[in-house]
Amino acid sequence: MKVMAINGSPRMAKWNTATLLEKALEGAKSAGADTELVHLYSLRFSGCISCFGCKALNRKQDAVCIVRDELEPVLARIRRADAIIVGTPLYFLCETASTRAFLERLCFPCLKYSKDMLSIFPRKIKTGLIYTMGASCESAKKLGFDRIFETTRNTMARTFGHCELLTVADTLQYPDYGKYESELFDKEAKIKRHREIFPKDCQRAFELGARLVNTILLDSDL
C-alpha cells in the first residue's frame, strides 16, 4: 500500500506544514503503508494551461493531464497510489500558488465534461487535506477560511470520492519574531502555543495518516 504526502509549503524543511505531513506518513507507515514524500516547490511545473487536451474526444486517456513537465511523473505515481495528502499554508487568503496550479492539474483532467459531471478518476482512493495558517480559530472563522477550506475538501472528494480535512491555526510564522514587522501578533503568545499545542496537532496528523491506511484496510476486508 502507498501514501503520498505532497507539501504545498515552500518551506519545506521542518517547518509547520512539512512538518504536519511528515507525522501523516509517520502514522501512515505504522498502519504499514508505504510513504513519499513530495516538494512542490523542489518542482518546476504550472498549473492548467487551458489547453483542453484533457477533454479531446481522441484522448489516449482518462483523467490524465497531457502537460509534460517535472509535475508529471508525480500526477502519474498518485494514480497508482492508495492515499494522498496534500498540505498548504494559507497564502493571502488562499492555499499556496504551487498548491492551487498542483490542484488543478491533479482534478481538472478528472472532471467530465457530461451531464452528470461525475469523476473519471478511475478508481477510488483516500485523500487528506491539511491547512496552516498563523491566523488565530477565531480570525479565521471571521476572514470565512471554512469555506475555502470546504470548497477544497469537496473537490477532492468528489474526484477521489473521500476527502478528510484537518486545520492547524494560529501556527508560529518566524523562527525569530525580533527580526520581521510582528505587531500584530503576540510573540510570546505564539511561542507558548507553538511549544503546547502545536505537539498535539503533530499527533491529530499522525492519527490521520493511520486512519486513513486502516480505514483502506477495513474497506478491502468488506
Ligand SMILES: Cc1cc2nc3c(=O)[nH]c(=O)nc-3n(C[C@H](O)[C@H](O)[C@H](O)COP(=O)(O)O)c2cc1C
Contents of the next structure:
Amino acid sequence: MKVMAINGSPRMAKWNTATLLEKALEGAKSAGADTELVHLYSLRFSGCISCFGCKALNRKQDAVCIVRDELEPVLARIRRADAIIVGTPLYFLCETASTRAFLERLCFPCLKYSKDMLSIFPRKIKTGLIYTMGASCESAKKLGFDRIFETTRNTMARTFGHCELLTVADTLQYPDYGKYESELFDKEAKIKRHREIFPKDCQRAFELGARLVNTILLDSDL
Ligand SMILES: Cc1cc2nc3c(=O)[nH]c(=O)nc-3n(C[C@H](O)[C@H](O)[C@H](O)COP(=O)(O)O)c2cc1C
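Could you output the structure for the form predicted in complex with the named molecule, given that the previous block was the form predicted on its own?
And the full complex, kicking off with our chain again.
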C-alpha cells in the first residue's frame, strides 16, 4: 500500500507543513504503508492551462492531465497511490500558489463535464488535507477560515471519495523573532505554543496518517 504526501510549502525542510506531513507519513508507515513525500516547490510546473485536453472527445485516457512538465510523473504516481495527503500553509486566505496549481492539475481532469459532474477518477482513495496558518484558532474562527478549508476539502472528497481535514493554527513563522519585524505577534506566546502545542499537532498528523491506512485495510476486509 502506498501513501503519498504533497508539500505545498516553499519551505521544504523541517518547517510547519513539511514536519506535519512527515509525521502523517510516519503514522501511515506505522500502519504498514510505503510512503513518499513530494515537495511541490522543487518542481517546475504550471497550473491548469485550460487546454481542455482532458475533456477532448478523442482523449486517450480519462482523468489524466495532458500537460507535460515536472508534475506529470507525480500525477502518474498519485493515480497508483492508495492515499494522498496534501499539506499547505495558508497564504492570503488561500492555499499557496503551487498548491493551487497542483490541485487544478489533479482535480480538473477528474471532473466529467456531464450533467451530474461526477468524478471519473478510476478508484476511490483516501485523502487528507493539512492547513497550517499563522492566525490563532480564535481569529481563524472569527474570520470564517472554515469556509476556505471546507471548499477544498469538498473538491477533494468529490474527486476521490474521501477527505479528512487537519488544521494547525498559530504556527511559528521564523526561528528567531528577534531578527524580523514581529510587532504583530506575541513572540513569547508563539515560542511557548510551538514548544507545547505543536508536538500535539504533530501527534494529530501522525494519527491522521495511521487512520487513513487503517480505514483502507478495514474497507478491504469488508
Ligand atoms: C506570503 C504569506 C502569506 C500568509 N498569509 C496568511 C494568511 O492569510 N493567514 C494566516 O493565518 N497565515 C498566513 N501566513 C502565515 C503562514 O500560513 C504560516 O506561517 C504557515 O504555517 C507557514 O507554513 P510553513 O512553516 O510550512 O512554511 C502567510 C505567510 C506568508 C509567507
